[in-house]
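Below, in structure tokens: the form predicted alone, a single chain.
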Amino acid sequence: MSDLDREGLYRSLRRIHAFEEAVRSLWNEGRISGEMHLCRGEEAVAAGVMAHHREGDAVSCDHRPHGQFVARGVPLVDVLAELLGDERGLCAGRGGHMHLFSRRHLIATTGIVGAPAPLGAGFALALMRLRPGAAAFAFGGDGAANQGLFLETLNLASAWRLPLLLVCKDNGWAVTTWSKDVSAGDPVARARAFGLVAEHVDGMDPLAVWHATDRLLAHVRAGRGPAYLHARCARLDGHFLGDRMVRAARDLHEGADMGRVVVQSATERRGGRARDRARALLRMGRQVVRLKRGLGGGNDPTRLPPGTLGLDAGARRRIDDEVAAEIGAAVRAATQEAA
């Protein structure tokens, strides 16, 4: 069993959150180009799992990798420089946020949906042969869990008893589709059917994530095979920053503009039956309502109730101030380099 560092866990949670807020600001200012997928809502999963990372472990990430990179201790200036397209970045500014790599820290990102699982299995196979006792971590979403390469990884990892921890960050969305509408069965039961030890956990509770990860990694590091952690969390942004679906839900002008197009299309003489169109409109309305609920501050895992993690208000304020200063300094350094 690992020793719980409550202050370190809170600091990691706040560092991830503050980093994502800084990235959001840089993107809104036009300093970062292209799509940007933030992990806001997943901070507790990244912090709770990565608190168990040891030197020599390897990590594979999906298209929302910032939480794992921050928790891993990759220099923040190097990550920010990469996002800014600066040659001093992790990949000389050529990869962007979906292709973050650090060989020194044994952490890698892939933007291919579901690909972190086989990438993590490859890491695990190498570790099993070269570093007994080390483990590979593979992070993905609930939509990715339906990909064929993910299911093949469950099979092979179990058959070869790989030291692999698969982490599903289940925010309920597969891009713009509700995962429950396209997923059969229970994800933990599915993993267990392949022979993995598996657990559900509240991904909004960093302490619960920490304890669940501790139990599963004890199994993995002992050489008894892979494990699967299914963490329910939230997605506090759209699929990407600037996602029109979210902006429409937040902005009355854009929402009305988008709504007029949809209603006009539904009332055209050509097309499907009126009953089918009405049902489609109703479904869309329900999706918007669900989305707006999911974007609420009550789903922010970094807003912990007083007393959580055993830290008093003074300790929290001190850590928050230190984190704010650290992130601010990293942003200043990275933007000066980019300039």
Ligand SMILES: Cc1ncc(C[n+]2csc(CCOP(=O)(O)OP(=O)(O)O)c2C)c(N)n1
Second form
Amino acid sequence: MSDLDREGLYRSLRRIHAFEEAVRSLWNEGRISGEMHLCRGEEAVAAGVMAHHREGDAVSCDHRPHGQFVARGVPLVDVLAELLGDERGLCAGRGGHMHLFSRRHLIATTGIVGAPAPLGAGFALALMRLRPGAAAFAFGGDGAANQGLFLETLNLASAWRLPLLLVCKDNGWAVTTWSKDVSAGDPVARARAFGLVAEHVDGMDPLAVWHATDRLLAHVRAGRGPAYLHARCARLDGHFLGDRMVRAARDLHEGADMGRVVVQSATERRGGRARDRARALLRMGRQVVRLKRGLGGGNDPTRLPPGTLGLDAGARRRIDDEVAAEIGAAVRAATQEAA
Amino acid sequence: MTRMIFEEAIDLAIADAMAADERVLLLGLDVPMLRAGLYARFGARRVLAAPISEGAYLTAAVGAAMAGLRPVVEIMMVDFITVALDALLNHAAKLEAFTHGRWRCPLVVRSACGAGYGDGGQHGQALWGLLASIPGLGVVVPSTPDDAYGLTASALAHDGPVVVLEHKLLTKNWLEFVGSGGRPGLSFDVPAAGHEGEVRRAPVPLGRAACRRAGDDVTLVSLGVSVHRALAAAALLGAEGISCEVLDLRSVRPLDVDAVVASARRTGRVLVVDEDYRQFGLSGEIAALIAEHGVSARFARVCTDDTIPFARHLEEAALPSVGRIVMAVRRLLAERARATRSASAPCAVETAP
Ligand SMILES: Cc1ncc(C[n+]2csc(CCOP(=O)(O)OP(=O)(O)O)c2C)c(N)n1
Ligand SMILES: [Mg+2]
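Just the form predicted alone so far, so send over the form predicted together with the named molecule.
Zooming out: every chain and molecule, the one shown earlier first.
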């Protein structure tokens, strides 16, 4: 049982949030290239789980890694400089947003969906030999839970009793696919079937995530085998920044091109039966509506109702100000370096 | 002839095949949205959304092809084919050989490839050399919308497995998704002639290279985006009085050996411009084929040497570029014929103790 540091948990949540907003600005300005998957909507999972991280533990991340890196205490300037492709970045500008690595902090990233699970299992194997009591944390999404690499790891980790905590950040989506449409069985039941201790938690509630992780890690650190945490959370920016579907959902003009193609194709001679075509159109419409519902403020885990975490408004404001100053300074330092 | 963008040409080839043959179906990640036109026209029974289980769905497609369907499978980016490589390497590609041609696997794999927009080394690889090293597997890399249609149509008509690779710099939508993301003012080095063009809506045979520019001094052998870089370099070099022939391979396997060898024999100098990794791949294969045919041409290559770095300026330097091609051609022309035999001592024989 760890000690709950309420201020620390709140600060972690706000740091991740502020970091991601800073990245958003830099990306919007065109200073960061390529895809940008922010973890907005998942902050409470990253903060609540990583609050239990101890020196000597290892972490593997997927294509949405920033929350874990910020919570892990990797220097923010180094991470930002890496995102900017700067020589002085965490990986000298060679890795980038989906390939962040800090050997010193034993935290790694992969852009191959599903791969964080077996990488984490390998971390756990090493820790079991080298540092009994230490744990490996592997983060992935609901989409990744269908990847062979992930499903095989459920068995491998359990058969070898690895000190591994698998964390599923279930934001409901895998790019444009609603995960439930292509997934069978209950994720927690899947993990239990392989002998892992598993819990479902409200990933929008940092305190609930903290407590669930505390229970699961007690099991993992005691050498009794792997655990699985399934945290339902949100996806506030679509799959990545500039997500075309999000733009179309927010503004019909943005979807006009696609709309034209769809209407023209749906009426093309030679194709599926009318019933199949109609159903396809309906399903597409449903996806857009569903997507739109999930976006935006009502779903933001960093906007906690007053009194949560037992912090009064004054304490929260103080922390918010400190975080804003910290992130602002990091951005200034990183962009000066990049200049 | 109709004017269209690169990926529209591929979609059209698939739509034509689906309309003509009920056995053709499309499956892969996000296909209902990524290929919305096909989904709206053919419905969910022919356009199947898959879970992120590439190993399972690609191997399942091999099984489906063996049992009578003609699946088109999308692997979002060719970098991710690693998790499903077994389906191609040990199954799709070997069936015909194992059965001495009695059972074949009509499968098309469509995948985005290529770098040049700053997405890092796990999202910009070419990998056609890796795939084309597998006997029994076809690999095509179109460089224009017309070839995109024609090669996809031929892949669909073929009774064995073929991988169709579409370069992200040539496909407007991929580049929009993963490169600009709707940000105005961002620009990429997109070859206009490859990105949009006239499409004849006719098949282009597998294994036939196209000569894109005739010349006498040096043969530039290339494919995909690099063809356009080679053509731009050839134009610059032409102004210096250097005459370049530019061959667009179009198909890596089968490879148009005759076209490459004939041109090498004529010009006596070959530069391979290949976005794939330099070692143990296509460029080395071309050198070997030329040598095997008894042609003593001077040879050089401009390829991707190492893991593609994330930073844009490093990535640019790592990929084949007009500048690198021009320099390599000049060097090739400056090189004097080497002595065929040297006077150095023979190797020292080492035997096991
Ligand atoms: C093996 C593999 N297949 C496909 C992709 C492309 N891809 C990147 S993220 C993603 C969706 C992942 O969904 P999920 O695991 O739920 O994570 P989320 O993006 O929702 O956080 C896909 C399909 C990939 N990177 N790797
Ligand atoms: Mg998800």
